[in-house]
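First comes one chain, alone, set out as structure tokens in the form predicted on its own.
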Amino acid sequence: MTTLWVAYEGVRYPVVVRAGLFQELGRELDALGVDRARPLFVLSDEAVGALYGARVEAALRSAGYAVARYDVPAGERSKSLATLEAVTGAMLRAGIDRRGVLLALGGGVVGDLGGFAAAVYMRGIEYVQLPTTILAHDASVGGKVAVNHPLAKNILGAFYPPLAVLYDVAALRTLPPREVRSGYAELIKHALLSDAAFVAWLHQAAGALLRLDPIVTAEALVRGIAVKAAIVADDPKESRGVRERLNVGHTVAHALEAAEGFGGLLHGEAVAVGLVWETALAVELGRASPALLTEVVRLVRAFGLPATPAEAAAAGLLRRAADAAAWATFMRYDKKNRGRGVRFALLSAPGAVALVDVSPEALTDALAAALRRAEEAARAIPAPEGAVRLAPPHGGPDAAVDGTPLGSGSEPATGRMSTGGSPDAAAGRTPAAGPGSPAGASAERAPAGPVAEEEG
């Protein structure tokens, strides 16, 4: 077991690191002062509640935790405010007052979505995050929860810390491939923060991690979560353009997925193409070498992730490769803005990240010339031999987007609560309501009707 504390002006909280974890929540409850009489509410989606929504409950009632939980659909789409107000409903029909706790179980989607559903219900109660994906080391730490716009991302939202993060990393065995080589985007993304010994050592264990050998990967998300704490504990509300550095990549990555609709394309592989374009912009505005681009892009290559908007497009993980332009109109709503220039977080050498604005007028043709830049460098780079295919085969978690428009925000928000975990509730379908069950919570959907739609 790995224990990392976050700790900054009067926070401090737990990063639980384990395997098994999810079967001793009642003991790690008690441990952080979580009272018996104390109600709980578990919100995940219906891929990992279906896995794993049961066994949470019955550990949860074995500790004589009173718990409802509530399951959101699976995928960025659910972080609306549709989905919010969907969540917030069924936490009232619940029962949950302010003496209760939330427990969001899942990814980055569901950390975000109950986050920020934690700090704007009933002023803000106290919840614990139960990560299950690699994505998750770094949307669950630092406190950062939010929902999207249709402009934008994360644009909705508020920096409101958990009261611990408890990551049983058996979890990770049942993501499917395509979500494995997504969450080690973040994963890159922190070793480049880092330094080059980190890099190095990325590279060597890609094979590992890939595979998800347990040592290895365990120490993989020890180091990003060190990472990220270190920068978070400097910077928790990102005033001083230190915690900013965590955004490199994602100024491209949060336009990319916006333009997308959020749907579609996985927030890693977005991450993975703004990382290689955002360094080849930086190699444009003489800011960083080529050799740093090539680096990046054996990285990203030692993943099985997509080094640019070309190759995600042939792969079918993303609609179509709009123009430079088209992904610049959505970069110009980036919450880290300041004026009419956009920000980027842009890499100078491993460790090394500067704060650039790009003024409207440069803005496009300084994409263009970086895309061009990346596009050149991925061509001279070839995915290793034995690398994993980069294209989704046809249904199930891989399957290929559909032909939503671009720029369409989210569906209507729906969900379905659990009465008790049972094997009609793993199996997808609506469980009848039982003893002690929320009143009228055998199911609840919200009504359908017009949407107004991670670190980043």
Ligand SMILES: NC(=O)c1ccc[n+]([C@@H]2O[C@H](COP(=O)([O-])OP(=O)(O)OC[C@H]3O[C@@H](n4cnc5c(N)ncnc54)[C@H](O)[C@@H]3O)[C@@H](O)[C@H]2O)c1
The other form holds:
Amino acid sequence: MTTLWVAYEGVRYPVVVRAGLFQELGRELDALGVDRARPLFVLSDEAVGALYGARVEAALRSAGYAVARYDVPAGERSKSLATLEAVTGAMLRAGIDRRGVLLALGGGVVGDLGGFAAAVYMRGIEYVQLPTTILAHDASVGGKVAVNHPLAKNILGAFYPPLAVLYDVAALRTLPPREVRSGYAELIKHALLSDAAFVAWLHQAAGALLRLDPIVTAEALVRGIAVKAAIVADDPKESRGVRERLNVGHTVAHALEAAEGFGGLLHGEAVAVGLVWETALAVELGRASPALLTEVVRLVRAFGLPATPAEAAAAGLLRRAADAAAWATFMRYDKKNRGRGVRFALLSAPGAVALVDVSPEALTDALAAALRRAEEAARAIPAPEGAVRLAPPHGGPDAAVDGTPLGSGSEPATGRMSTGGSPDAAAGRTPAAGPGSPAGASAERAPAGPVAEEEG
Ligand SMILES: NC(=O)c1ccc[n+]([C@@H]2O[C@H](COP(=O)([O-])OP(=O)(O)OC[C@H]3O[C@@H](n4cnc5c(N)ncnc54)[C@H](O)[C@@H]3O)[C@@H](O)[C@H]2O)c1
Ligand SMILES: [Zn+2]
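Next up, the form predicted together with the ligand, please; the one we just looked at was the form predicted on its own.
In what comes next, the whole complex appears, and the chain from above leads the way.
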């Protein structure tokens, strides 16, 4: 078992990483000081709820807690105001009062939606994150909670830290392969934000991580959490230009997701493309070397993730073959932006990031040139022998490829209350996590580029 503490400005909460945690939730809540008189509300999605909901409810009931559960449809489209309204309606009907505690059981979607519901319900109730995806090692740390607007990702949200994050890594074993690959994109980001040693480790660990080797996976998650926690502690409210570094790859990623109506490629897949494209932009702007771009493409390849929009489209992950200009339109709504420019967090080396504002006049051309460079770099590095191949998304929970019109991400998504009898098909336990080696993140001044800039 590993417990990390996230601590900053009067906030302090544990992130417990352990296999089998869900069975021991009663004891964990007890340790957090949640008394039995407080009503619990488990929020999940329909896939995770079917797998783990009954087990979590049973563990809590057997410890003497009163529990209600509500499952929203799985997928990014549940991060919407319409779903928030459905969730808070279910909370009201379940009699959740101000003493209530929400437990967000699921990946980053349920974590972001549940955290935001907790933040606004009766002006704020406490909540606990119960992450079930690899990607949630990122999403559950740092207290950022949000839903999407059809025009912009995560644009309606709050800084609202949880009471605790209780990460049962045994639950990862049921993740569909596409979600496993997607989840590692944020870990690639954390390695790149950390240092060359983490990047090198990630390269050699890729095979074990994709097989979900329990020891190596737990170590990777703990290392990633440590990188994120250090950056958050340095700038909890994103007011000092430090935390924005976590947005490496995300200006592009969020635009791709919004352009897809939050229903096409997965967040991690968008981040993989974003890391490559934005590193190519850094090279274009004279801020990074082509060798760094090669490194990023190799990392993305090692985890079977798409390196470019064309690769994502060829694998059936991207529904709309838009052009750089169309994506640039969505980038203008990015919440990092100040004034008219579009802000990117650009790497110049592992551990070295600067915030760079690109003017609207320069944006389209700069992005198009960077995309050409990214595609060239991707062509030069074929997938290594034996590497995971990009697979079409058949069968994945987000796999539906329909003709939904642009910007339909906030269509009402209706959920359902638990009947208390859903199947619990969770996989077996995995060995306990080994201790990680927290890697600090640093930022150095990158060389000046031909655009306005603000250093992180
Ligand atoms: N708040 C933050 O700081 C932060 C950071 C990074 C990402 N995010 C957000 O996180 C979201 C992505 O999170 P995600 O990738 O976890 O997506 P997700 O929550 O949609 O989960 C991915 C899919 O896997 C299924 N699933 C989850 N756990 C499972 C399990 N154990 N077994 C089987 N299936 C399982 C879910 O039903 C879903 O279909 C995005 O909205 C992103 O913006 C937030
Ligand atoms: Zn992300």
